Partner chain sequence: MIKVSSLVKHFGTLRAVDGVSFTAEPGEVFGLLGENGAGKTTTLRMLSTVLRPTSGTASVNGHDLVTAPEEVRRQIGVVSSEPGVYDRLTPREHLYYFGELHDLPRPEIARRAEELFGLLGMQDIADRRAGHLSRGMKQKVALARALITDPPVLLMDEPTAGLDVTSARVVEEFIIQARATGKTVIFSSHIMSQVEKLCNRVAVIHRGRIVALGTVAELKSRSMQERFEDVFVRLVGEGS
Amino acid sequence: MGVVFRKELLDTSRDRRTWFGMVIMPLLLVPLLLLAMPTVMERQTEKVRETTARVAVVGAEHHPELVAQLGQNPALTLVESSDPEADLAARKVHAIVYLPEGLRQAVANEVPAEIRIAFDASDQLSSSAQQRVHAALAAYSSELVAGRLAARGLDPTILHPFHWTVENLAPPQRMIGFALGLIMPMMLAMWATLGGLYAAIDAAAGEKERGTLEPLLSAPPSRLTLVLGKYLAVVLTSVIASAISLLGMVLAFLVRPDALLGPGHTGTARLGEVLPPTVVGVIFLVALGLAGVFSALQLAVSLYARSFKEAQTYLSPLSFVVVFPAIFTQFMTPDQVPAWFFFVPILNSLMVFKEVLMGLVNPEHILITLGVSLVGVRVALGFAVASFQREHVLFRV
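Would you pass me the chain only, in the form predicted alone?
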């Protein structure tokens, strides 16, 4: 088994595709996602904030004072339009304000009136314009209410019994854990399950294609020994890929930790607070369980394929098995997760990754997840061994 294991590692180390999938991709992709996404979002938000919203007013003659008030707002630019809705669709204007007939008289008579704001929710600038117009109308409405109260000898401050401030008390390490919990569970699970994909294909379908499988099967070692040697090599490759994705996360933190804190947070956090040894150990064990299950499945499916290319076709959909649950759980917090999640493969690993990255180490959830993974390894490995015992699978034409 050791000889087969070393042989497979040697073949893997010579395959550029394996190096690309095991080392280069996780090492580049993880920092890129962790650093580029917050930076791009921050720049886009800043761009929207600096852009003056172009607003068309329909029925401006119905309340000139309100139109003048909107025109004085530095965040808004009033534009004339013969066809406002067409201009909104063409993004020549960002929002449309419809003033109803008789609005000025209704305001004077203190009768409620309805003003309609139209915008394009698919356009970020238009959504921002709608919010700015809404704020401007609310400010003007407050002025009118204050004037009415003053005319009745009432202090307008009675409408504001208190003021409030908002303060974020979450420590920096929790904010970073929250940011990592949105992305890293999917990254860790993906590389744990797919990091050894090319190694698994090469260990079975690749042997078939090169014509070296028959001599290997005729050697004295048993089929079980051959499977275990190949299996351990694929598992090790997957675990290394997952570890490198974790290293990519560390590099992203070292390069720019403030990018993971979110806007408005000025605190700092040390790497040891975000990734203590306990968290790293749990991530390693859970990733090992995932790698164990999927490595056996990949090996069995690869053995069924006639060629390297056919094995790639069969195994490519495995990425969806990880991505779909990751998207489903991306915005779920640990307190929202039902207990049965931890009995479902992949879902349990994703949620344990999320928990430990957010600083929550739940021994019960970890033990259940590892137990489910052990059962999965036993079943998947049994399937792989059974495939190696079947001649019609080994020599399928």
Contents of the next structure:
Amino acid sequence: MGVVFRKELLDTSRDRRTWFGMVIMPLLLVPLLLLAMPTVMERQTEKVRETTARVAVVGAEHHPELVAQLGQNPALTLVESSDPEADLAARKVHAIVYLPEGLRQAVANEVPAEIRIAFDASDQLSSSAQQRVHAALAAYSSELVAGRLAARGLDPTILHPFHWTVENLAPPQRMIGFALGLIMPMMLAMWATLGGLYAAIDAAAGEKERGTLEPLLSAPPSRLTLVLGKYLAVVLTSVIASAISLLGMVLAFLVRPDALLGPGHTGTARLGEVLPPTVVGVIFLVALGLAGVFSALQLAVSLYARSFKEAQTYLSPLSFVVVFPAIFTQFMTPDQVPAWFFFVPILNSLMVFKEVLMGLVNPEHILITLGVSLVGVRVALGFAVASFQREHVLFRV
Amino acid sequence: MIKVSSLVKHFGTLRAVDGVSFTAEPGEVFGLLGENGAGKTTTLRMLSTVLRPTSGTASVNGHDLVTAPEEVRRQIGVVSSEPGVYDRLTPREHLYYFGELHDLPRPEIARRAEELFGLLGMQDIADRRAGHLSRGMKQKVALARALITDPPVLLMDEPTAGLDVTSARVVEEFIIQARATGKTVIFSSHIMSQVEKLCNRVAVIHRGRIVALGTVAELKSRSMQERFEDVFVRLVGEGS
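Would you generate the structure of this protein in the form predicted in complex with its partner chain, following the form predicted alone above?
Once more the chain from above appears, this time first in line as the rest of the complex follows.
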């Protein structure tokens, strides 16, 4: 078994596709998602914030004071437009304010009036302009209300019985755990299940395609020995891919720890607090369980295929098996999920990854997840071994 | 020595091999001659234990195919029409891999590898990845791989298919040499001249059955034909 295992590793280590899937992708994608995406989003928000919103007012003559007030707002620039709706579609104007006829009189008579704001929700700048106009109108409205109250001898503060401040008491490591819990479970699960995909395809369908399967089957080791040697090599490849995605996460943390803290947080956290040895150990075991099940399945399916390409066609949809549950559980917190989650393969691993990254080590959840994986390994490996015994699978034409 | 007795292999309703019997002695090249689909490859695959016979028995150096397949595999070296090499491994690594699969100690593999590289003129390519080699060179890798354990029995299924004249000659010379060193060689082909040149005895196989068995000279005299090709055509025509 050791001979087959070593040969498969040597062969795999010389395959560029494996390097790309096992090392380069997890090493780059994780820091990219953890660092670059928030940075890009931050920049985009900043860009929107810095851009002055161009606003066209229709019916300005119905309340010149209000228009003047809007014109003084530094976040808004009032523009003339003969066809505001066409200009909005052409993104020359970010928002349109329609002032109804008799607005000034209605305000003076303290009769409620309706002002319409039009914008283009598919344009980020337009959405921002709408919010700014809304805020400016709300501020002007408050001013009017304050004036009316004062005219009646009332203190405007009676409108605000409370004032409040907001404080985030979550320690930095929990904030980081929360940020990691959104992205990392999918990354870890994806590479634990798919990191060895090319190795599995190469070890079975690849043997068929190259014509190496027959000489191999004519060698003394039993088919069980051959399958186990190949299987262990695929499992190791998957676990390494998963470990490299974890390394990518560590690199992202070391480069910019503050990026993971979220906006407005000023705390600091050490790597050892975010990723203590227990957490690394649990991640390793759960990833190993996932790799154990999927490597066997991939080997069996790959052996059924006639060629590398056919195996790829059969196995590519496997990524959805991980991605869908990962998206489904992305915003769930571990304490909200029902207990049966931990009996469902993949779902359970994703939730345990999330739990431990958030600093919650629940032995019961971990043991159930590992137990389910063990049963999965037994079934999937049995399937792979049986496939290697079937002549119509080995010599399918 | 190989003893085959009433070997049968069914694939669903197809009787690919239908009661084949023969013996092949050490120091003999035994030819399996037949058209494509006649049952040559299936017979060889059963002898290499890759396929399990539906019925019948066969033994290789006294080891039964079904009850002692692992022992059978220790006796044989297999070469087929497809070189079947790992593109990312070098010829030397191929020999180490297959040597170790046969539990050969590494120093022994190293010694045998050098010997085979010399014999097959492969010294220059021994450490080059197989993916960069020509088909003829790849077939030499397959030959060396089959010989790394110096097996007493060689099963060769159209080993010169797709090779140029020079490479095919290397394979032929190699078979002659194997015979001289006392190996039992089963050699399947549909090339008459090759069979005539290399085989001590020939079994003409058609639709899974042996329709004639003997030396080339015997088969010629039996069917009163001078050219072996005519002998074959006649036999196959009678068998259908």
